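Just one chain follows, in the form predicted alone, and it is written as structure tokens.
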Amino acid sequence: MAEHKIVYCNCTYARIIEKDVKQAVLQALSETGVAFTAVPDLCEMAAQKDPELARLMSTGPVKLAACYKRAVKGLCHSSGVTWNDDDIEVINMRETDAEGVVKALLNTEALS
């Protein structure tokens, strides 16, 4: 099984995720030494049709720390990015505390 790529959204422009949750998740990821990609704002990337968004979402299994799956999926579709439910897991930082988000991101079991 391929290793999951971790993508962290800082939700810089919408500011809908609690600042302390975002900071704790980012700090914990940084301290683990695991490779991850941090992006300023997935919504902005989708609005700008940033080709990096398509690359991030289409290269193997992805664990994504962001907000609601339906929102991220809709943004990707609207910007022409292919979405594969079998390869993308969204961990919702609006509904899950920082510890739960980090645990879900670092869990190497198959996507559910």
Contents of the next structure:
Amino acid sequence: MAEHKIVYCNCTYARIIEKDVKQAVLQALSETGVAFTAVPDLCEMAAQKDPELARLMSTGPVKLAACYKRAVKGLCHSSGVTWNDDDIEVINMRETDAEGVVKALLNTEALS
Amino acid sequence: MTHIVLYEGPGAQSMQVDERLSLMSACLESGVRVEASNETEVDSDGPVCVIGYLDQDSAHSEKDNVQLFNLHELEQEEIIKAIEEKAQERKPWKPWFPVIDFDRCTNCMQCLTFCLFNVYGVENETITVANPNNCKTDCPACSRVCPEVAIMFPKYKAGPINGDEVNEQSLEREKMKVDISSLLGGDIYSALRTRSTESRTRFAKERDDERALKERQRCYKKLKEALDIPDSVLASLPDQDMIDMKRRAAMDDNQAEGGV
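Write the structure block of the form predicted together with the partner chain for the protein whose form predicted alone appears above.
And the full complex, kicking off with our chain again.
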């Protein structure tokens, strides 16, 4: 079982991440039975200043499947979430194929 | 906003993979956060719906904020319908808004001056995205004029505007760091900016709003090609009434603060 928390962003409100990638990642996570949190859209959480974003990102190591790290970091900053580079690994579903995303989420190997 | 927990811990049977995936997808497409969890306690004070094949003596907590949906008793379709109803609680928002990269931003306030729609503001002397809902969908113009490439739109198609790393190739491809003054062939933008600043501080009586609006419109039309500003944005430039209203509001604020 993974020691880090897994967070998956579905980027529901835009078509910028390949649908096939999102589905394959979600399916793989569902198949493993691993505990994880899936959010419809990190942008929405940031725009709404959702306090849940801080809870997700600030409590221990996190592997986050989303988009570009720079964008995610900016979104967190805009919500007042403290960003800890050592604790947060962003896996970019815009640039990485589903297999690579799942591998990075479930293994300890770092992508960035 | 309610979030969903798919519970498969003590006192609950496992779901089939397809079932788990189907519920997960339904939540996400409805805009509802969902957790796959084996924990008997929910780490949230907000409303939570726990879904699972729950035994009669299920160990899952039943706090006031927790509503249980037992798949032994309810069809999946009924639960998905309930999720969709919960999704109606969501607050409206626009997926298109700027995000500032504070590792690059120098607080120059050019974005604040440039944007006509009051998207930007200042908080504790630092630039901030004060009114994200004012942003015009698909308009990345402020990102292109930012001298530090510090403004991102995560839903944009290409880097560096989408948050991808900044490099020479992408700067050129996306026409970043546009120098507005030189683009407009002189000091037009600078003059507008100066006029705007002056009007905010002293509200010059000689100010001709209609002329200012025309100048701005002309500038924005010229910027359209260079900055990829959508027609819808140009079409929604503030009209004379709106400018008057904003000016009156600003004057009231200024007087309330003891200004002249």
